[in-house]
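First, one chain by itself in C-alpha cells, the form predicted on its own.
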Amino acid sequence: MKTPIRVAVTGAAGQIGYSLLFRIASGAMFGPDQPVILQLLEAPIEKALKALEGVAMELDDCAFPLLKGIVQTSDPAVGFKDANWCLLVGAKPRGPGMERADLLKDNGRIFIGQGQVIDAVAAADARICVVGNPANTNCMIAASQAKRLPAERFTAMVRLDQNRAQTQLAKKAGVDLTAVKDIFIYGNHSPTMFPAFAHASIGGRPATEAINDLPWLQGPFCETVGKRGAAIIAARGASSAASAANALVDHVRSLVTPGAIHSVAVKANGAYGFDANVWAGLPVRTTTPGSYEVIHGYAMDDFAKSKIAATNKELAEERALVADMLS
C-alpha cells in the first residue's frame, strides 16, 4: 500500500467541509489506492470544535479503508504540519451591509496567517487550494507570505464555474454532459468570470455551431454561470456547499492526473492580458501530479477580450485594496 498523504482542511466542520471530507476519505479525490490522513482545522470556538468532534466520529463510523488517521485541532501549526495538500475552505462570509473591501481585509488577515504557517510547517511538496471567498485574492495573499513554497503551488478554485458552464451548455444543446469539452473559466470566481464558450466543443463540433444562438451564449449563458451561486442561495436559503465540495474534489483530482485539461486560478503572469500579479482562472494542463502548465494560444474575439478586461479590472482592484497585506 502507498504511504498515506496528509490532507489539511480548514473550516472542516462547515457545510462544505461536511460534504467534502467523506469524499476524500472514500478515495474520490486522490484515487482508490491512496491512503490519507485528514488534518482537520476549525476556529477556536467551542461550538465549532464540538461539531468537528462529531464529524470525526462519523468519519470513524464509515470505516473507510483508506482513512489512516484523523487530526482535530484549532492550531494551524498542528493542522498544517507536514501536510501534502492544504485545502483552505474556511473563510469569513460576507455579512449584511458589509462592503467588499471590508470582507477582503477581514479574510486577508486570516490568509496571511495561514500562508505563513503553511510555508513554515507543511511538507516540502505541499500544494495549496483556496476555496474560501474571495478565493482568487485570498490565494494571492496566502502565496505572498510564502518564502519556501513557490507561487505556482497556490491555486484557487474556479472548477465550480467550469462545472456549471458545462452543464448549462449540455442542457441547451440537448446532449449528454460528456459531449461538452474544453469549456474554460477565465478570471475571478465572481459574477465577472468569463466562461469562454468559443473554445468549447459539443459532440466534436464548435460550441457556437452546436448552439447556434450567439445572443444566448453572450447573455443568459454567461449570466447564469456567473450568478448561479446567488440563485442557489435564493432557492434554498443557503450557499452551494455540496457542489462546491464536489468541484474541489474535481479540482484536486485533475491536478493529480497527468494530461488533464481544466480551469484553475493561478498566478496569471500576464497570460491572456491579465495583470501579471493577480490569480486568474486560466486553462491549464496537468504535467505531473500536482504540477501544471498554462495553455497559451487560444484566440480571443472582441467579446472575449471585453469580458476578460472586466474581470481583470476587478481582480486588480481587489489587489489594490489589500496591497498593504502583500509581502
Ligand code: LMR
Second form
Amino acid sequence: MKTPIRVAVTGAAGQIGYSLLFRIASGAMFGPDQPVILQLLEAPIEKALKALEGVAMELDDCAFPLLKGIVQTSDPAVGFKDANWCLLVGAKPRGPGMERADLLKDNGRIFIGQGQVIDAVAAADARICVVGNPANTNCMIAASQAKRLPAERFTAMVRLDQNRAQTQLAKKAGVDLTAVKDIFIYGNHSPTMFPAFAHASIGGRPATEAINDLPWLQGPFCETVGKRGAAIIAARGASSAASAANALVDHVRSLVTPGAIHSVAVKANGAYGFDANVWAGLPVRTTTPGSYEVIHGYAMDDFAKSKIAATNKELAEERALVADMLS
Ligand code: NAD
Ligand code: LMR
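Return one more block: the form predicted together with (2S)-2-hydroxybutanedioic acid (LMR), after the form predicted on its own shown previously.
What follows is the whole complex; the chain from before opens it.
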C-alpha cells in the first residue's frame, strides 16, 4: 500500500466541493492505488462549518477504502499543513450579469493569505491548483506570495473549457467525443479564451477539414465555449459545479500522468506572445508526476494571433488591477 498523500481542498462545503470530494476519495483523481487524507478548509462561518461536518459524515458513510483521514478546519495553517496538493476552490461564484473579473476585488484577497500559508506549511513537493474565479489572476496572486515554492507549481484550471470545446466539436462533426483530439485552450478562463481549433483533429483529420465551416469555428464555436459558464448560470441559476469538479479531477489526473497532453493555465513566461508574468491557458505535456513542460511551436495564423492578443490584453489588465495584491 502506498503512503497516503494529503490533499487540501478549500471551499469544501460549497457546490463544487460536494461533487469533488467523493471523486477524490474514490480514487478518480490520484488513481485506484493511491490512499488520500482530505484536509477540508472552509471559511470561518458557522453555517459553512456545520455544512462541512455533514459532508465529512457523508464521506465516512461511503466507506471509501482509499480515504485514510479527514481534517475539518477553518484555519489555513491546519488545512494546508504538509499538503501535497492544494486545491483552491473556495471563493465567491459570480451571479447572472457578472463577468468573472467582477469577483477580483472580493476573491483576490483570499489568495494572498492562502498563498502565504501554503508557502509556509505545505509539503516540499506541494502542487497548487486554483479554481476560484477569476482563476488565472487568483493563481498569479497566490504564486506571487511564495518564496519557497516555485511559480510553476501554481496552476489554474482551464480544463473545463477544453472539455466544453471537445464536446462542441464532436457534436458539430457528428462523431463520438473520443474522435476529437488536441483541442487546447489559450489565455484567460473568460469569454476571451481561445480554443485553438486549427490544431485539433477529428477522426485523424484536421478539425478545419472535418468540419469545413470556418465561419462557425471562428464565430459560434469560440463564442459558445467562451460563454458556456454564463449560459449555465442563466439556465441553472447557479454556476457550474459538477462539471467543474469533473474538470478538476481531469486537470490533476493529467498532471500526475506522464505523457498526458492537456490545457493548463501556467505562468506564461512569454510563450505564444503572452506577457511573461500572466497565468495563461497553454498546451502542456506532463513530464513526471506533478511536473510539466509547455508545448511550444504550434503555428498561429492571423486569426489565432488576434485572439491570443485579446486574451493576453485582458490578463494584463487584470494583473494591473490587482497590482496592490502582488508581492
Ligand atoms: P460556493 O459558493 O458553492 O462554494 C464556495 C465555498 O467556498 C463556500 O462554502 C464558502 O464558504 C467557501 N469559502 C469562501 N471563502 C473561503 C476561504 N477564504 N477559505 C475557505 N473556504 C472559503 O461556490 P462554488 O460553486 O463551489 O464555486 C467556487 C468557485 O469556483 C467560484 O469562484 C466559482 O466562480 C469558481 N468556478 C471556477 C470554475 C473554473 O472553471 N475555473 C468553474 C466553476 C466555478
Ligand atoms: C464556469 O466556467 O462555468 C465557471 O467559471 C463559473 C462561471 O462563473 O462561469
